[in-house]
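So this first bit is one chain, no partners, the form predicted alone, shown in structure tokens.
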Amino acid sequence: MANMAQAIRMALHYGEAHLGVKDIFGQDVGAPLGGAFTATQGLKTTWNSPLDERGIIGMAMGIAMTGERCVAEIQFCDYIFNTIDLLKIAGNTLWVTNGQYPMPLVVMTPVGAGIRGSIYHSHSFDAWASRLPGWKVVMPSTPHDAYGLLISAIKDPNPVLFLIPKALMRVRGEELIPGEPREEKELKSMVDAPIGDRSKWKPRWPELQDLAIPIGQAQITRPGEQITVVSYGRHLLVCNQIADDLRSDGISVEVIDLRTIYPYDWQTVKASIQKTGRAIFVNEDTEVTNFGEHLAYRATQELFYELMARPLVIAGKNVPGIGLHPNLEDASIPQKHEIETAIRAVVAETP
């Protein structure tokens, strides 16, 4: 099974082979490195940009305005903050030009903690991204979804932010990507560049197939009856584990992978909360003005009389940064035991 970096690489190859992608670029995106996480190794249309995030976003906007499709990478989301004004303009361009200039670009960037990246490589960006009107924002939790969501992002005529959980880049999936060989070693020999001299290496791409996971469609990853847990990215996998563990204690947890932060699938979330009467929203962005707060607010406003307990948001601490020491990082973002304790407490509440 592919890991997430391999899945992204294969989706980008499909994009340049079948969807008209002519430019994939960013810092160290081209040869010989193929990206900080090797997610762009072996692709034909990659090139290295200067270390200039504003230049990368500006170039992507210019390419998109000509009608061409491109994928730009900001090497870590920690360095995307100086492009906020450009992202805002990219999001409103179609509207302010009365539909004359579509913006078919994808900006992908690794997000979140989990790699012991300390202050400058541990930021989240999902809450900030949700405040950029005109953008679609997705975050996969599995390689299969990364492949399908990236293909949908490339096809979309709107600007799409493709947020990649840093901690999941090397995590293998449980579901085959269409066309992917079943054996891990075979896939590695086909698409992973060797260590050392890569000057003559060329990938042997599998016969990859289209897989367009619709943007805006959530997925129930664990069905349950007593409480709804909504998450995305790497904490979705943690929530799945907790749901599996709690089943032996007679606690039935329904887990929803939001997959798209905007436009999000409220109908799936709403139907689940109406069934369970309880809800917790989990992600690792900071707890103040967290996107989960919006979901909790909407749940309270629309489903107040159907709730059996107060909705909770489990999120990262509102601290200036995440420290390098493992204890500092673990204290800053939600841990498995914290989420499990919250689930038990909410299930135990009675109206």
Given for the second form:
Amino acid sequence: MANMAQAIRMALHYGEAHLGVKDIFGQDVGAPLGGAFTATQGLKTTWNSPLDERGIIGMAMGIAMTGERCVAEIQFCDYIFNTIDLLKIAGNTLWVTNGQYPMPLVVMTPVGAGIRGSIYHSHSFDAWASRLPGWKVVMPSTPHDAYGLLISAIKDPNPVLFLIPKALMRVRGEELIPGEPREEKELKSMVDAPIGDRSKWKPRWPELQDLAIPIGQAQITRPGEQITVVSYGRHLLVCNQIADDLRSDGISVEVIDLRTIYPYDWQTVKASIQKTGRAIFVNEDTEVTNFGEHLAYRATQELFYELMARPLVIAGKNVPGIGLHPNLEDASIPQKHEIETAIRAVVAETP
Amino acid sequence: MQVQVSRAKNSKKISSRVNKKKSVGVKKATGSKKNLFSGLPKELLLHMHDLMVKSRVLEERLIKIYKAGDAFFWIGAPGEEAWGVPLGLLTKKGQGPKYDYLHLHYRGTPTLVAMGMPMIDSIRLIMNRSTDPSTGGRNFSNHYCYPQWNVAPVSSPIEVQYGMALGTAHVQKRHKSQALTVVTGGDAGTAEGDFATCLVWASRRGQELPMLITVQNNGWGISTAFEGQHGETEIADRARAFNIRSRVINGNDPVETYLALQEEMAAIRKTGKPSFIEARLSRLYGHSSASGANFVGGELDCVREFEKKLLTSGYLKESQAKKIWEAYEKEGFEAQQQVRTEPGPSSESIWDHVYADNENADWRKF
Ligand SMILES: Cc1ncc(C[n+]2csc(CCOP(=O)(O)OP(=O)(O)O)c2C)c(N)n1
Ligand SMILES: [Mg+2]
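Okay, that one was the form predicted alone. Can I see the form predicted in complex with its partner chain too?
Once more the chain from above appears, this time first in line as the rest of the complex follows.
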């Protein structure tokens, strides 16, 4: 099974080969490195940009204005903040021109903690991204979804932000990407660049197929009856584990992988909460004006009389950064035991 | 009052800088008419004059519209006609990478007028009507957008167009179409990082971009004078540091501007490499309606100046000139009356075009 870095690489290859992508660029995206996480190795249209995030986003917007397709990378989302006004413009251009200038572009960037990355390699961006109207924002939790969502992002006529949980880059999935060889070793020999001299290396791409994971469609990853847990990215996998663990204690947890932060799949979330009467929203961005709060607000407004307990948001502590020492990181980012305890408490709560 | 005094002082400094730096074609010429206008044909000169007057009358109409309470805000280009009209005339106009792209800021009226924008469309924009072809009533005056002419939407944040322009130039380079990308902006805005971004990305060795990077230096950023903000001798020097062809021109002179633009555009089309032009020019009605939008004394008026030269040379008669001004006055006035009858955008339309193909963007309906 592919890991997420390989899945992204294969989706980008699919984009080059079948969807008209002509530029994949950013810092160290091209040869020889092929991306800080190797997600852009071996591709045909990659190139290295100057070390200038505003230039990267501006370039992508200009390319999009001509109607051509590109994928731009910001090496870590920690460094995307100085482009926020450009992201706003990318999101408002179609609107302010009354429908005249579409901005079909993809920006991908690794997000979140989990690699002991300290203050400037652990930021999250999902809550910020949810405040960029005009953008679509996706965040996969598996290589399979990363492949399908990135293909959907490239096809989409709007600006799409593709958030990559960086701690999952080397995690393998359980579902085969269409066209991917069954053997891990074989895939590796085909698409991973060798260590050392790569100047003569060329990838052998599998016969990859299209995979439609529509933007805006969540997925129930664990069906359950007593509580709904909505998450995405790295914490989705944590929530899946908790649901599996709690089953033996007779607690039935429904886990929803939101996959798209905007425009989000309310119908799936709503139907689930109507069934369970209880909801927890889990992510690792900071807790004040967190995206989970919007979902909890909406659940409260629309489903108040169907709820058996108060909706809860579990998110990162509202501190300026993720400290390097594990004690600091673990105290800032929602931990498994913390989520599990909260689930037990909410399940036990009665009106 | 104080602002006005220093404004005048500042403008004198600018024009003396221009004259010291380069002897201006018009000033040099003494003999024949041909010399007087550096060999530009009479029809072109009269055409430029006509468009400059049209643009000026339009801007003055926009100011009247603002002052009459028919608009919330005015910003525009009186004083930039000698720069903007030649630019509009020399642009290879059309849609897509085979044609020139224009990434303008909020002083683009003369360029759009020269490209063929009807006066009434600019009036629809300032009066925020649904008929406004640029934004449908969503944005300020002079925030033009004409995709059919590759005119990128003007956005208020200063200098962002310098980054976006790289993308259209990059695609043009790939198409080897000899088309180029023009970017314009003010002097104060060059302090923003996006200006440096533009110089860096456009000039990378072996990967140069076909771009005409320009600055319209009016000596001001709202109330802040050029002198207090710059250490470089001239803005054009910054481009020189990146091995970009670079020059300072008198942007108050349409003849010098036309010739300089022609030369630089030809060089870009031939080599695929960028050029830089710093045009020194006037700001005749202050920054915007926020500073009153009143005529400022002491700065050179390029339209009147050019007209004077055409009259002196005999290319233009007083009576003809009068007719041109009056005809555009009438057109502007009638357009305002017409636009007054046109509807504004509807309240429900706020959700239109958030996403392409009008896909629903209202979370209440997700
Ligand atoms: C990023 C940003 N900061 C501040 C402003 C407010 N602002 C509008 S115009 C302006 C001055 C611009 O001066 P200059 O670049 O010289 O252009 P000019 O208006 O003189 O043509 C300022 C500060 C803005 N629009 N965008
Ligand atoms: Mg200025």
